[in-house]
Amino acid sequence: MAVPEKADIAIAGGGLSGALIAYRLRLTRPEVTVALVEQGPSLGGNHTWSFHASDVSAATYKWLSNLVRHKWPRQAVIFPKFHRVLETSYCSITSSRLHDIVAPLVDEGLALNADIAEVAPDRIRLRDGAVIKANAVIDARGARTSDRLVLGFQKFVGQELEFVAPHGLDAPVIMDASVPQEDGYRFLYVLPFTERIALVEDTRYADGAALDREALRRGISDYCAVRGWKISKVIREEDGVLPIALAGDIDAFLDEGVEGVAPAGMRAALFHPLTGYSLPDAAGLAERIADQDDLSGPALARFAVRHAASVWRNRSFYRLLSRMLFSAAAPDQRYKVLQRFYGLPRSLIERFYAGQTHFGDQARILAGKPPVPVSRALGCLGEEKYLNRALAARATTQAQGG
């Protein structure tokens, strides 16, 4: 595929965030030329992104709806002490659907199998020497390593499976934590696509980012066996390691980016600090970028940095809960935190996932006997102190060669 020579806006990275920005611009600002540069053979890679319908506004869902491949009117959670069905719609976008819809819209501005060597305020340079010149550049190449963030990890392997007989599910199971707890908080996640096909993911909220694919594959196989689901075929497999935000210096993190280039997606730390969901943030940023009167490079970079910093600061409560989950709860007891949370009112749970928790919700979540030791919970208060302790411990480990 030919590489475009210039564009009003060039986007580095054709994952969820980059693709949604391009999509929204093409829908609402057709006069703006867009170059979308992706290192892989298709947009979105090999992923499934899900969200609760209540995570986004009706107006946002309207333009996202063409990308939604699957939608269910309810969802379920399973814990050792209870099973609950929530009457909240749940939606999924697949990478193949994302590519099929967005790629034709971007058309000649799309560059696939493009290995990026440099991102600068006025260009994207590829390793083969090709240069895409632009009035503004957006960096949406995914997460980057930084000492300015303290993270836990949500890692998973998912397999889209075809079963010999119907699996019997009519709604997603977004958490089944009745399984043995291993490598932190463990749960199975199941999306029933047809009566015999489902995506089954083994997920761990773990302290380390190492992904043992074979162990998680065994977890999926064992889970299906317990449920009585005989697998006839593995259609495809996806995996990932998502960040869970415990603490951080957002200004220092954003300063590490390329000056004059607008960060997006994981490059802007735009994800729910505790759940790891990123689609609502990606859609929100795409809308806001497309609504900007000034789409020049400097203006767009300033806007994106301010937006990312504001979103981060408004989510300090969620990072507190992440610290309690990872630092106050023993790994094999972390499920109790979520088990207690899912006993709360549905409207509160919906606001939590949407990042719209208000003060009353926060009080309700923290009220009563905590599911973690009080002494350890107190050590999670104060994000700056926690950050400094974590950075000092990291520096000591590095000095010791760990």
Ligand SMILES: Cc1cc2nc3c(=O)[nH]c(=O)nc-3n(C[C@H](O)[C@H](O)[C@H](O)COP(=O)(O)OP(=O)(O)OC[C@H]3O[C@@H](n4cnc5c(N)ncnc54)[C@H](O)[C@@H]3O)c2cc1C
Given for the second form:
Amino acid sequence: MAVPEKADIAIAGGGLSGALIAYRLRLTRPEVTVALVEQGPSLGGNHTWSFHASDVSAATYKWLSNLVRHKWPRQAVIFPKFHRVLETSYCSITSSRLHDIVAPLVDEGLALNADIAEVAPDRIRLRDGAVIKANAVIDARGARTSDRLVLGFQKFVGQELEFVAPHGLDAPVIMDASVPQEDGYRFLYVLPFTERIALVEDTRYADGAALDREALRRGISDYCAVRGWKISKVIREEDGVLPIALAGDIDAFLDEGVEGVAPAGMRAALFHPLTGYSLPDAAGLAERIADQDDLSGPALARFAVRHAASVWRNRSFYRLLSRMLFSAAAPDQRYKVLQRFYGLPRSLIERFYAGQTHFGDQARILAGKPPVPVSRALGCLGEEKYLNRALAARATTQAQGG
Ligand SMILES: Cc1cc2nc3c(=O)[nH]c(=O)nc-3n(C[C@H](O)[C@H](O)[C@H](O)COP(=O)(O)OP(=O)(O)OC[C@H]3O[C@@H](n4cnc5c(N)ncnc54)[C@H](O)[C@@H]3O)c2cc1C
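Alt. form predicted together with the named molecule, vs. the form predicted alone above:
Every component of the complex follows; first up is the chain already shown.
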């Protein structure tokens, strides 16, 4: 595949965010030429990205819907104390669908198997020396590590499984936390694609990022056995270690990016602080970028940095909850925080996942006796204090050679 030589906008990384930005630009700004540069052989890698329909506005859903591979009218959660069905639609986009739809639209602007060595405000340089010149460059190369963010982790292995007989589910089980609690908050996640095929994930909200694939695979097969689902085939497997935001200095984080280049997706810390999910944010940013009058490099970079900083600042309440989940609750008791949350009204839960809780919601979420020790919950209150403590602890560990 030939590498494009120039474009109005060059996007580094053809994952979720980069591909959605390219897609939205092609849909609404066909006069703007786009280069989309991805190191893998296809857009989006090997993912199933899900979201609650209520995470995005009706207008956003309209343009995303073409990418949606599966949609269910409801979803369920299961906790030791109760089982609840929520009449909130749940949707999944698959990376293969994303590729099949976006790749032809980007057409000659698409560069696959293209390993980026460097991004700069006016170009992307590949490791083989090729250069793509652009008026504006967007960095959507996925998550990067930084000392400026204090994170917990949502780790999982998911297997798309075919069963010998129908599994009997007609709606996703977003969390089944009735399973033994291990390595933090543990739950199983099940998306029933057809009557005999489902994606089953074993997920842990854990302090460390290490992924024990074998343990998670065992968790999946044990769960299927308990539910009486006999596996005939493992169709596909995916895994992830998603960041859960506890605290951070967003300005310092964004300053670590390349000046004059617009950060996008996980690279801009655009993810839900308590789930690590980024699809609604990625769609929102794609829309906003395509709506900009001025798509010159400096303007786009300024806009993207301001947008990322403002989204982060607006989510301090979610980071407080993340800190309570990770720092106040003992690992095997973390499920109680979610169990209590899922007893709240559906509209509040929907606003929570959409990142739109208002003051009344926040008061309601925190009201009553917390499911964690009060003294430890109080210790989580100040983000700056928490951040400084975490940075100091990290510096001590590093000084000790840890
Ligand atoms: C397995 C998995 C499942 C997930 N499920 C969900 C979900 O259900 N819902 C949800 O909202 N979120 C989900 N997430 C979280 C988050 O939405 C995803 O991580 C999402 O893919 C992040 O989008 P992104 O564009 O920022 O990064 P990515 O999708 O990771 O895209 C970055 C892209 O940049 C490319 N790249 C990186 N470096 C280079 C380089 N040097 N040269 C060229 N290309 C490069 C990568 O190959 C990649 O394609 C999931 C994450 C994982 C890992």
